[in-house]
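To begin, one chain is listed below as C-alpha cells, in the form predicted alone.
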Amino acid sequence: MEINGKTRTCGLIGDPVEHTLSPVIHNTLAASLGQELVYVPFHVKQGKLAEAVRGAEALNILGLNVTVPYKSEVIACLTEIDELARNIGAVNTLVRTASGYKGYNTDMEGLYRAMQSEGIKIAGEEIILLGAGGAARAVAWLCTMRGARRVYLLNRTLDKAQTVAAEVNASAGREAVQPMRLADYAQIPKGKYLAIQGTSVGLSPNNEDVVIADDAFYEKVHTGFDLIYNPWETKFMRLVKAHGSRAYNGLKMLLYQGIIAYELWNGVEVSEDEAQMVYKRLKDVIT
C-alpha cells in the first residue's frame, strides 16, 4: 500500500507494547479490504496517558486500542463511553467522534465469538474463572450476562474478587459470581466445569508457570480456555489435556476483539473468511 495524505492511522497505546500482534490483525485487514489505513503501536509511559489521548485527537488518529495498564484509567480521557464498557469498568477501543473519543470494550464480545467458534457454550454452565484483573473482570461479565449458572471467581486476594463479584451480581440482579480465595479451590463442589484462565501466569517467557498445579483441580475441568496466546500451549492447557479434556488458547479472542474494533473504526463488516485468513497469519507468527 502506498502511504499518502489520505492514509488514516490507528494504533495501540499501552506500556509495554513491543510484544503486540495487533498490527498483524489490522494491517492484514486493511490490505485485504483495500483500505488506506495503517496501524502502529504507541508506547505510552505511565503518567503520559492523558497527553497521549489529547495528542491522538490533535493528530486526527482514527482509532486506538488500549492495553495494560490503561484500560480503566483511559475512561477519564473520553468524551463518551459505551454502556457495556462503563459497566465492565474497562475500555480497550477508542473510536473517533466529532468531540473526541468514545470508549468501547470489545474484549467481552471477542471472547464470546472465540468460544462460539470452538463450540464452547456459556449458558447454563458452571464456570471456574482464575483471576480478577481487567481481563478476568470482562470474562465475569460475559459469563454472567450470557447465562452462566454459576461463576466461581478465584483470586489470590479475596477482596479484589469480592469487588468484581459484587459489581457484576448487582448489575445482573442475581448472585451468579461467587468470590473465593485462590488457595481455597478445593472447596469448589465436585462436578465438571468450564475453566477460564484469566491471569498473566504462564505468559512467555515464563512458560512453565501455572496458577494451580494440583491434579485434583484439573479432574474437575471438562474444557479449559486460557486467555494467553503466547506460548501457543500454556502449562494450564497441557494439564487440562493431560486429564482428557479440551483446551484452547486466547488467540481467537485476540483476533475477534481486534476485528470488532476494526469494524467500529471503519464502518465495515469483516467476513468469516477474512477472519480465518487473519487467524492463519497470527498463528504463523506465533508458531
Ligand code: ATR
Given for the second form:
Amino acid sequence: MEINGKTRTCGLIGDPVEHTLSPVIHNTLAASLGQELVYVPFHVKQGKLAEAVRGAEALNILGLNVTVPYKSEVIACLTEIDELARNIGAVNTLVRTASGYKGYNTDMEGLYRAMQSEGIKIAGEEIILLGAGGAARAVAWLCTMRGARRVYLLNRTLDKAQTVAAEVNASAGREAVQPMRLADYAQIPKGKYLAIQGTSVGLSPNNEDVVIADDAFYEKVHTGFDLIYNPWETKFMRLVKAHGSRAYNGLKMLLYQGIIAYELWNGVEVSEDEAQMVYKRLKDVIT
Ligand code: ATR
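The form predicted in complex with this ligand, contrasted with the form predicted alone above:
Next comes the full complex, and the chain you just saw is listed first.
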C-alpha cells in the first residue's frame, strides 16, 4: 500500500509488543479491503501510558489496541467506556471520538465469535473454566452474560476465584459462577462439560506443562478450548483429544478480537471470507 497524506494510523500499545500478531491482522484487512490505513506497534514503557494516550489523541490516531500490562490501567485515560468493558474491568480497544477515546473489550466478543464459528454453544451450558487471572476473569463474564447455566471456576489460588465469582454473580443476579480450588476438580459433578483453559500454563516454551494432567478430569470434557495459540496444540488440547473430544486453540479468538476492533475503527463489516483469509495468514506466520 502506498502511504500518502490521507493514510490513517492505528496501532498497539503495550510492554512488550515485539511478538504481536495484530499488525498482520489489520494490515492484511486494510490491503484486502482497499483502505488507506496502517497499523503499527508502539512500545509504551511503564509510567508513560497516560502520556501515550494523550499523544495519540493529539496525533489524531484513529484507534489503538491495548495489551499487557495496560488493559486495566488504560481505563483511567478514557473519556468513555463501553458497558461490557466496564463490567469486565479490562479494555483492549480504543476508538477515537470527538473528545478523546472510548474503550471497548473485543477480547470477549472475539472469543464468542470464535466459539460461534466452531459451533460451540455457551447458552444453557455447564462450563469448567480453569484460571482466574485477567484472561479467565473476562471469560467468566462472557459465559455468564451469554447465559451459561453454570460455570465451575477453578483456580490454584481460591480467593481469586471467589472474588471473580462474587463480582460476576452480583452483576448477573444469579449464582452462575461457582469458585473452586484447582486441586478439587474431582468434586465437579459427573457429566460432560465445555472446558476453557484460561491459565498461562502450557504457554511456549513450556509446551509440556498442563494445569490438570489427570485422565479422570478429561473424561468430563466434551469440548476443550485453550486461550493459548502458541504452541499450536497445547498439552491440554492433546489430552482432550486423547479422550476423543474436540479441542481448539486461541488463534480464532485473537483473529476475531482484531476483526471487531477493525470494524469499530472503520465502520465496516468484515465478511466471513475475509476473516478466513486473515486466519490463513496468521496461521502461516505462527506455524
Ligand atoms: P493472564 O492475563 O494471562 O490471565 P494472569 O492474570 O497472571 O495472566 O493469570 C494467570 C493465571 O494462570 C492465574 O489463574 C494463575 O493462577 P493463580 O491465580 O493461582 O496465580 C494461573 N497459573 C499460573 N501458573 C500456574 C500454575 N503453575 N498452576 C496453576 N495455575 C497457574
